[in-house]
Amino acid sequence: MKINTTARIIYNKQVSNEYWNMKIYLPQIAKQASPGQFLTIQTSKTGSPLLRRPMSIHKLTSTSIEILYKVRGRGTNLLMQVKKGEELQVLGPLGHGFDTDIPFTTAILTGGGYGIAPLKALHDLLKKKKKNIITIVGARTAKLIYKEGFTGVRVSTEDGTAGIKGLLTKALEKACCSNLKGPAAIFACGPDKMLQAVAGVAAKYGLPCQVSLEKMMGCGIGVCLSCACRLEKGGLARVCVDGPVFDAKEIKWNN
């Protein structure tokens, strides 16, 4: 159930030259979200600029959620300047999540760039249910990494300035090449290239893999038609509400 409500703001600091953390307290939100969901949030109390902003729930506990972003224009700006104690509009939890209830033993999760937000809580409820996680983090340059709080963190760059050098796709290779334990599993974010292109290496090696697609989102709810996306099947999905998960095999990626 989608709730409206005013959210009290826990904290909101920079973590990274290019990453901001905002906690806000959202127990009624929060009781009811699972990784992969996302909110939109009103950015200011002016009702300018319009329309809210998605955010990816990145951590999760019983009466708090965290987001990670970017400061990118004049939403994310807006938020940046929020301080501790302050309230803003939230609507969530929105979207379906990941599927972990799928066999697998071992986790491979994926982000590229600004794609590593929604996984940190699917990483933290992999935790608790004792899988094997790998962590592929990707960008074009280290100081667009954020790796805080993963485990079994494997680095590519495309500049080579941190890991492997190269696309994502290269450390995602050599991953599902070693030793894993037990039958493996992708979970992937990030833009729509790199989505394709992981899951070009999933059906290489026959593993499943979700990918969490990034679209501009109007309204969140399903009625704007901004962030629809085609189908192999054929039809549109709406990514706010019939994602923004997906099995990779449901996207047709050459439009």
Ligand SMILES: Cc1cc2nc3c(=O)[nH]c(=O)nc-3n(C[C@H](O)[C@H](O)[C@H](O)COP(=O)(O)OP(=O)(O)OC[C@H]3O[C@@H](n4cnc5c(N)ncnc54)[C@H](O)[C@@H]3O)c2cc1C
Contents of the next structure:
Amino acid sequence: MKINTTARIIYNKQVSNEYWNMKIYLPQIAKQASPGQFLTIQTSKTGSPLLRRPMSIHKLTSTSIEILYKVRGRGTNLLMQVKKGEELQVLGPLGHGFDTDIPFTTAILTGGGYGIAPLKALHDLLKKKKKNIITIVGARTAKLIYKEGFTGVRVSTEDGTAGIKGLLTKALEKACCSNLKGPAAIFACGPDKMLQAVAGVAAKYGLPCQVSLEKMMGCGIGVCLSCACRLEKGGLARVCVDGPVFDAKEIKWNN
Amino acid sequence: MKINTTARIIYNKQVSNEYWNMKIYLPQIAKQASPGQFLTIQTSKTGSPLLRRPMSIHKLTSTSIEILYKVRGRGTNLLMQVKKGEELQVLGPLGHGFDTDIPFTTAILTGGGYGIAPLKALHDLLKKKKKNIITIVGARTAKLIYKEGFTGVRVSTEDGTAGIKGLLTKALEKACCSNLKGPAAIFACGPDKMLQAVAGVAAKYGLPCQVSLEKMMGCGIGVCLSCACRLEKGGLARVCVDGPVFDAKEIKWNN
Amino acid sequence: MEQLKVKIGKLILENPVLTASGTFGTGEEFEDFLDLDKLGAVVVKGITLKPRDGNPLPRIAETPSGMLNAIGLQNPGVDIFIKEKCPVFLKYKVPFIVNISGYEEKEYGLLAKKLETVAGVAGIEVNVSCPNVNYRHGMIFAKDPLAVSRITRLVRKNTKKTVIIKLSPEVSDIKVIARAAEEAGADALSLINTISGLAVDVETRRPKIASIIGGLSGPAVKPIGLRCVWQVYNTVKIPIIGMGGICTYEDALEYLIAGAAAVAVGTGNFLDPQSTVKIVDGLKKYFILNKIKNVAQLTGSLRLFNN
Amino acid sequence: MEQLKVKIGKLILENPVLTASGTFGTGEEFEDFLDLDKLGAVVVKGITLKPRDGNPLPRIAETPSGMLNAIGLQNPGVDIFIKEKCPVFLKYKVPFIVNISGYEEKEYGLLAKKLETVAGVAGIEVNVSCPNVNYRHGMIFAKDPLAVSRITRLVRKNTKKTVIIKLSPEVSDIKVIARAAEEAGADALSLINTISGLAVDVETRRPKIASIIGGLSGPAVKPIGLRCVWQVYNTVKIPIIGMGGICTYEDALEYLIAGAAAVAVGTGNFLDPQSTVKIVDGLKKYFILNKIKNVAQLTGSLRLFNN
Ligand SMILES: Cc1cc2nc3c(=O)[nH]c(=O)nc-3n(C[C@H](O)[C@H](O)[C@H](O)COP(=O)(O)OP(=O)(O)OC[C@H]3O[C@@H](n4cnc5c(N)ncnc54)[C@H](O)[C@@H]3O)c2cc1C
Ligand SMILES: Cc1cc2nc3c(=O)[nH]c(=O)nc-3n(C[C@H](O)[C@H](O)[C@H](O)COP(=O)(O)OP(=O)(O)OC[C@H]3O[C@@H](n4cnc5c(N)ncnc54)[C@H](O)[C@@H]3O)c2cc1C
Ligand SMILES: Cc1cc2nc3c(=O)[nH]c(=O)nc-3n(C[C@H](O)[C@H](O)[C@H](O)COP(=O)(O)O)c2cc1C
Ligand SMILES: Cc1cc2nc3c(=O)[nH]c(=O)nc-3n(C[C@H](O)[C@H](O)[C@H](O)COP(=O)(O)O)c2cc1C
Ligand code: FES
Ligand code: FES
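Instead of the form predicted on its own shown above, give the structure for the form predicted together with the named molecule, please.
Every chain and every other molecule in the complex is listed next, the one we just looked at coming first.
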């Protein structure tokens, strides 16, 4: 059940060059949430900015949810200023998360930019499920890499300042070619272009692949139709309720 | 010269049932300001509420200005939440203040509601000028009376829970009838209705009377014409630049 | 609460709080947040004769105190809608009103006819302010009083259900359009629909909405909605459903006082999915506190300064 | 900076940042805050033939991201204006543009004639969107293309100065009105004027503005202003002065990209009296950083999605 609630901030701190990390006391939502789902947060009490901001669930305990966010515009700028003990309006858990009940023993988590945010919660769940984990973290340059808490990390940077030089898919291909323990599955989150490339690699190696999409969202609950996404089988899905996680094969890329 | 500046808050605290007191570090504005002038303050960085809020100068030092305010709506609600060390956009000093160069030895300060706000700065100046001061503070009921720092105080409450029972003009008339030392002058601030009544008393006793008016203000600097006020001699004045302090006789009441 | 009941056409609504089309799905999406039967009526997402995929993305953009949308009437078409969505309406006591859009005038008649026999559909809201392609001057119907009149008659002819005509504020004189709808037999008027607007991404120099122009909604347009309601209230006799920027019960009161018989919440549903029921509760308290006997006592009760 | 220069009619402006009429007095009120000569032009408060006291108070109200005003053209009348205010204009290098309003069409001609010989008046902005009393249908001139055409011709006949026609967005099709003004000889168009709106004080049930309806301005209307500019840019050849909600240089850029040759700041002056010069500085930096050669390179440079 989706819950619309007022929630207290446990902490809110900068954790890297680019990212902030906010822990929110959310017992009712946390109880039901699963990795890949998201929240929408009201960033302002004054009505400006107007719309809620969608944020993935980054870490999950039985009573709290953490988000990892990049300060981009007005909403995240206000979020950044929220202090411990203050309250925010939060809606969640929203959408469908990652499906971890498919058969696989090795998970290749692939995160570009703040796309790593939802992968941490997934990582922690898969650890519990005793899966092997490879985490591929990509960024433009070394100082933007954030991999706190991940295991099996392989870094890739576009400028070669850390790890494998090139796009993240190069590191992904390397991982796919390597000696993987048992059947593998890819779980990816990042910009559309990256996800499309990841889907291509997955197809090439015949690996199941789940991608978490990001679209502008007006409502987050399936009614405004601002987050439409074209499907291979025809028709449109709403990323906020039918996703944000989809099987990469379902998505009709390039439209 | 009017100054548009970013100013640091020295403190901001509740000082009575109804009032908050904010001290702002404003060396450039304070240097030029005089009692009866006002500031306009941006209460929100998000653009909501949109317009600046006018606030009288309550106390004046060489480097700081204090305001005394009542929390009424969205703007003052945000103002209330501002913390020591934070910054606000402030414009001032605006308008024409009280004229204390007229001949008088006793000043009767008459403040209704938060109308006492500008009278404190005036009080302090008159003290320095060695004037005799009578302060008439009126409110609906005892617990709303705020008279911090005033001298020669005579309280009036509508319900009689403190001081003279009745409208503030009753207390004013009593003062006018009493044995005043030397020529007296009235300085008043409060709601229009009260000021009109005060002007009537002043006329009756032939005392000079200056009133500080309050109108909705769009700009505070004389260009939007939202604060027009009809004059006895004909024509219109702008309260924000031609006032807010006027000689009571100049004002055409009831229109 | 008896005092909150209002009559719109043939419908008696429990209270004057409706949902605005396109912002509430078919209602079921809100089941986690509220009991639909607590609302006055549910007005569902706009339906067209044929299925439509809608416009390319991005379809929405944020603006100061508002948002632009150009969803483009994505919908499964009336037939699938009747088959898959309408049966669900029967589970509730709250009336469901279906919002219809046509690309040609005759489509409105066909849509009304198809919905006429569908149980669970209590009324029809006719959106004459959709971007249409087949119209003579490329203008939307809502700008032409004759087109509004013809469409209203056509729908009226094809249905006995309550007919609400939804008008656009984007006209030189809304009173003329409102009168046209009233004279042609509308039971009530909904106003306002969104106002066309543009937002530009200065980084990319692209419009923030792929189809360039979108419809502005949200608190930013509230003064315009209120003005339209006031003007039309002083022009027609049929009830007005006021909307545009309603988020709180005070906003709803503003509309009632300006002349609305009922109100609808649109963008407000995105900001707080429970805003409709909170508004109902707020009105209840206000009615009790101020001893208001019925909504009519508020409708158009604006006190002018010269009185 | 050479790159920022723009030509509006006969005027060469140092930069494309103007002040919107009614929000900047005659400029002298801003002397403490900025050097007027840093602006593109100063458009002064609206003037009428006879002196006017304006409307009863309250004349303004705040709305979400906007404000309503019904000042009612309080002004000393054109004769006193010419005698007392215009001489001051000669102290500056910046061009002063006088905004005129008439209650009957012929007044526009008289106003233009009186201003024609006044040194220091560089141009005339014709406000055809004022609330007028003597007009045939009680509609404002700006809603009738024929009236706009007649007024433009009349002003044109009486002056050799630059003539700017200021249009209202509150019409069914702004393109028709814009074309009428262009064909009748306007040098440029200003858009948008305010949009009529209402706000209600729910405590007292009174309108927040004594004369009930006021004009909406500020960030709330920015999407509407941008849309009008885009529509008109694609319709006429004469330059457009874009306005409505401009507070920052990014807002100004949005307008330029949507088709404006220059912009004007209105309500923004109330929020920050230095916003005009801050916008000029912002544009300067943007032009250097992005190697923009002239304003024309930006005007109408909106990149459509299907390109
Ligand atoms: C399902 C989902 C999960 C997300 N998870 C995260 C996360 O874990 N961490 C993180 O940093 N970001 C995440 N985002 C992106 C985040 O929502 C945007 O960065 C944020 O809304 C920007 O707000 P702003 O006001 O700071 O920026 P703005 O100035 O409003 O915009 C900056 C950019 O953010 C995008 N954006 C703005 N509003 C929205 C919106 N309502 N929906 C989608 N995109 C928007 C715009 O396209 C724009 O380019 C997620 C988005 C979605 C849809
Ligand atoms: C010259 C002047 C000096 C003032 N000095 C003081 C003071 O020292 N202490 C104090 O508490 N208050 C003072 N006020 C009044 C103060 O400006 C308002 O109480 C404040 O703006 C309310 O803002 P809000 O957002 O909290 O309330 P809102 O919800 O905006 O409105 C509450 C009430 O305040 C009035 N108001 C709102 N905005 C303005 C405005 N821009 N100008 C005038 N009135 C407005 C409205 O009429 C409304 O009835 C002064 C007003 C003026 C004009
Ligand atoms: C995302 C979105 C979709 C909408 N879809 C429709 C629609 O299908 N039919 C319709 O008549 N109005 C539609 N509207 C207009 C609303 O019903 C309403 O008239 C308008 O948004 C003003 O109200 P608001 O400010 O409360 O949102 C839509 C509005 C939004 C924001
Ligand atoms: C207080 C006020 C007074 C105005 N007076 C006039 C006027 O006299 N003549 C005119 O053509 N426009 C007048 N306007 C309209 C503005 O010039 C401008 O077109 C409008 O406010 C939109 O711009 P903005 O959103 O930047 O304010 C006035 C606007 C305001 C807010
Ligand atoms: S965000 Fe509204 S339908 Fe997905
Ligand atoms: S507040 Fe604008 S003129 Fe006085």
